[in-house]
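Only one chain is given next, in structure tokens, and it is the form predicted alone.
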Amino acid sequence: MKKDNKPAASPREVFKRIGLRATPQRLEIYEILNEIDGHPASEDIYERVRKRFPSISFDTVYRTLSQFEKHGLIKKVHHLADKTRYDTNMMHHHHFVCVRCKKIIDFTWEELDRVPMPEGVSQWGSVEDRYVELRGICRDCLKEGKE
């Protein structure tokens, strides 16, 4: 969706390409995903959409996010907290997750990406993707703990 330094296609063009109707609600959710930095929770997206569409249900937002995920526009992020979070950065990357504030930070690790898969992995099936999730305490939380 964003963060790849390419000119973005219009939301209507994106929806047409993947076969989704460009409803006003879907367009708004798509725009919000492009505006929010980080890895928003479905509840955060819902609260922002409600400002423009007060009668929209959480279920509509959640189903729309599921459709976006199904079509490869976003990914669900596995997370320590109980909220479903979404990643709009579709470039290959890894995550650092703060165990205190639950912030998720994207990073790249080219050396790791070049490491060949262990031989035994092929017996489990076909690997489609791989990424690392590092868990620790972010700089901001460390700073707060020292003060």
Contents of the next structure:
Protein chains: 2
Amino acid sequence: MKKDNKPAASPREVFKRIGLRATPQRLEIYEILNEIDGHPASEDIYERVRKRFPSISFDTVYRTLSQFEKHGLIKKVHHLADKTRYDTNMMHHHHFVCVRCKKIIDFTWEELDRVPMPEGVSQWGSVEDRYVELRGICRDCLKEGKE
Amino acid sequence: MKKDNKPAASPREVFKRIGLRATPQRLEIYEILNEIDGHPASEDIYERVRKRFPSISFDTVYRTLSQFEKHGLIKKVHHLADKTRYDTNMMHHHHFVCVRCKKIIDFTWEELDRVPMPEGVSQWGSVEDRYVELRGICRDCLKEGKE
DNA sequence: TTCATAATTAAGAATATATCCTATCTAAAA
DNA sequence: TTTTAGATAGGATATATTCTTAATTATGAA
Ligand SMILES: [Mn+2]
Ligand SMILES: [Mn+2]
Ligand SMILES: [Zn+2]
Ligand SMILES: [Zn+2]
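Since the structure above is the form predicted alone, I would like to see how the form predicted together with the DNA looks, so please show that one next.
What follows is the entire complex, opening with the chain shown before.
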């Protein structure tokens, strides 16, 4: 959990601030997230918590992670829609995705397409595609929110 | 199925070219994909095919869609990994994702961050995030492929 | 310290999306 | 026509995630 270099707070202080009880399971998951590098899946975390809490349930892991996410301690890396969507537009384009209703709107963005690859990209591997999503709230959902 | 403005080919010709039999179910799914706009989920397609083929199975829909995708008629819009990954790096950054092993590598890309929003974005809604993935094959997987 | 209570947990059931299996059927080539 | 590899329906299976419920516990107040 790399933060923007704010003063370090103890886990208990963090939990207090966001209104979560300092349960042993929660503290352990918090610690694991601080130690771990990369982008773990729920199962990776589950397996690690289980070393100290052999009877922890997946439910607790998921619940804790989603609470942490809600309070900005971690982020999910995932497609917004729960299910796969099929695109019939085979021309090069990008997407605006509504985080609320999952609507997807096509658009082109030539200025972005022209940006050269970042430094060092060749060290990571070969890039085959540049996938871009603008995420936000669509018109319709904005209207609904006001009512 | 908007294509790059190549000469229009009949469904049967398309299927012949890519070596798929022209079954009624397949022709119907093809037609639906041509009519439909937006980014349908498998269920949207299933429901529409069912009007004409009430006994079609989900398996056929999925199989057909993945064949179409394999031959470049459509594209999937989805997160590469099957499961959600959690990001503990809360600083602004982007991702290189290996399509083979699903490894995720963080990086920053200031030049891309500076590109102004595309024309007309405000018509679609309010943008809250710019999500970018470079997709390709990572170093390790490239090495493996050679052996 | 003790107590009350709302938050949290474990366990397993339930849900949702997607894939696999198999017997049967059929499009298409000879 | 006949042949057969490819395709289908239907049900089983897999996997990730969420829900339900009864029991437990952290925390603030007394
Ligand atoms: Mn699209
Ligand atoms: Mn990351
Ligand atoms: Zn919306
Ligand atoms: Zn890889």
